[in-house]
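As structure tokens, one chain now follows by itself in the form predicted on its own.
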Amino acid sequence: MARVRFAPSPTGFLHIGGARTALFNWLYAKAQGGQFILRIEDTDRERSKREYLDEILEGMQWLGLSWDELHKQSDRFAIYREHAQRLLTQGKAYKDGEAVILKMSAGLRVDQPIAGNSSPQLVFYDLIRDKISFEVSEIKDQVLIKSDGSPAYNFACVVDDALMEISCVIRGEDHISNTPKQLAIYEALGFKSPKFAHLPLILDAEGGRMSKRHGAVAVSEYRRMGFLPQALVNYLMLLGWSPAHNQEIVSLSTAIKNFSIKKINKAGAAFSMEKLEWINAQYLRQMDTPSLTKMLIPFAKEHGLDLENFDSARLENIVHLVKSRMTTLKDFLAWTEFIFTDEVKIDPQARAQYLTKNKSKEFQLLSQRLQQIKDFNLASAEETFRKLIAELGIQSSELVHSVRVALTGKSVGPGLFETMAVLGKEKTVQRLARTRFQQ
């Protein structure tokens, strides 16, 4: 059975990079039905934090990536001392001060030099990037325990997969130069080495290292944006893997079905905010209004608009309006703060491009005749505002625009009659009485 982990260190927050990871194991130990173990390396007991930890284990549930174990280092270092200390018995270990440390030809298993090249290699097979080979000579002696008791990051990472039996680990390709020093190690404890698969770096538009500018911020920073996690997953599945036909809405089953570690590419992925924006916005699109409304009310609550006793069918009414506008679920206070103010903030350009020329007349007018519904909706709130223009002689373009930016506080938004319709008469009829115009 393939069992895969997941290894974070709570020394930070869960970004992308390690999101993507992440993904790529928890995909992999699904596609062959095998397991996905979460385990917390959190044997640096000074930079590793509560908050951190909480926030890796929130973002995975977030994402939908369900671990099978759970495992934290910090519950394991007398593991590594006994594993260390039969390395010291059977003379393949000595001690620096407190320190242990492991004499490197113990554990080497020394390839033919590769033709051209006379020195001693080191070789192992990669799924993805196949074979990687490493002089002998660059390869020291490895600390396993620390003179502070704690084990060093790659003695821990070996003894805990060979004991967790880890099948395949599937990280990044900054870990390559870890792996010859853990096959060293795997050598020297007598254990079996697991298949190795080293992922391409994220790469910024131009390039070069994500930085926060570039996207590399935490996972639950993009939660706080308003993406959506069927839409951030999707976006990673797209970052170094291809699915067939070039799909670029690729939901969890399919990607299952379709994955597999050999097809991920080896150069790096580049990020693009704009392409996990438009991702994002057909997520948003396909989902039914009542399960978007649902979603979008904690997240309201989370920026400062309660809408828990908001009633439930006009909200949903609202969301549909401006459901197609949305990218994120941001946008959504954006496009319908008219709605859920009493006062309007008209914005400056709207006000010079359409509330210059004096209609006072046009809106006392239609604001009476609107008073006048008894089921105000909106198809008789269109009928009555055409009626209008009809008696008046007008183009609807000489007063749509000028009443939208008067409703809420916008040049561009939905159709006017819908946002009549969510904003309701009241509110309506007073925005056009109260409405001055800039000479």
Given for the second form:
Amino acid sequence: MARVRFAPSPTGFLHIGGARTALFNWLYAKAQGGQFILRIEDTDRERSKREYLDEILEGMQWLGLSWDELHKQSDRFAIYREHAQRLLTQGKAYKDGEAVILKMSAGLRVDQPIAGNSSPQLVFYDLIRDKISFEVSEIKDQVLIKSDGSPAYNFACVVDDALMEISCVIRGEDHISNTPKQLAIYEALGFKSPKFAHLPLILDAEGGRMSKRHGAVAVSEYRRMGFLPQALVNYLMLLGWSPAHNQEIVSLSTAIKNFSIKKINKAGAAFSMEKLEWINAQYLRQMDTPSLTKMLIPFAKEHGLDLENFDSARLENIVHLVKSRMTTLKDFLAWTEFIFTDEVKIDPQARAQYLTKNKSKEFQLLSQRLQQIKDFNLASAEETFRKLIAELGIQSSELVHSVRVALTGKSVGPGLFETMAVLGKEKTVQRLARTRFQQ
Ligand code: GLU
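Please move on to the form predicted in complex with ligand GLU, as the form predicted on its own is already shown.
First the chain shown before, then all remaining chains and molecules of the complex.
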């Protein structure tokens, strides 16, 4: 049975590169009806932090990458020591103080020197990169157990991958240089080695490795920015893999059907914020308004806007009004701020453009007429507005833009009468009556 694992160290937040590694492992398991194991590599007691662990687990749950088993290396120190002891007894390892060191000669199974190259090579096959070879002379004796009793990464990793019956190790290409060392450990322990697949790095726009300096790298930051987990997963999927026919919006179930590790590119994948935003906007538009509203309530709360007691039918109208203009959940806050505040903040540029020519008379009249409407809604507000325009003998464009600025603070936005309807009669009437025109 296919068994794969994602093995993060809780020494930092869940990075989007890590999330993509987790996703490809998850897809590999699902595509083959296998199992996905989450293994926390917390052998470094000083650098491993509870908050990072919590954040990794939360991030995985948020992304929908459920696991079949969860292990923590800190619970398994006795197992690593037992295997190190076995190697000592067999003479394959030696002690240096308290540390246990593997004799590389005990583990290396060396291939014939390859043509034109006189030094012996250690060769392995990678499912993405094909044949990878290392010069044996570069592989030195290595620490298995450190003098403080904790296992070294390569040793704990091999013991666990073997005992957990991992069939394929899928991880970032930054681990390629660890693979020959790990193969030597498998050999020394008498364990069968798994298959390997090393994923290309995620690059930033300049072609360098994605790093904090160039923007968000933690999954939790993308959540706070208002990306949907389905959209982020969809985007991460496209980094290094083309799911077929250049299709960009791919559901997880379609991805599971089409996934093949062999189709992953060798070359690094460039991260594009614009593409991620585009995908997020697609997912937002596809979502039905009630579900989107439900999702927005806790999001708004985290950003200081409490909508829990807001009339739910009205809230859904508001969401519907701005949904097609949203790229992220955060845009909802920007587009609707004018509805939830008493004092509308007017954008200075919009003011300069539309609230300098004095239209007090028109505004007062409009305000009074709207005040008289019994059943205030999109249709009745529009009818009242049009009647007044006709009466005054002006073009509607002479009033529409300045009214929008007075009501919303912005010069662009959804339809004016829809905006009035969601804002409600009282605020609409009041804002029009109170608008000051300044030259
Ligand atoms: N703990 C290692 C890391 O976070 C895991 C590497 C591996 O998958 O073997 O990079």
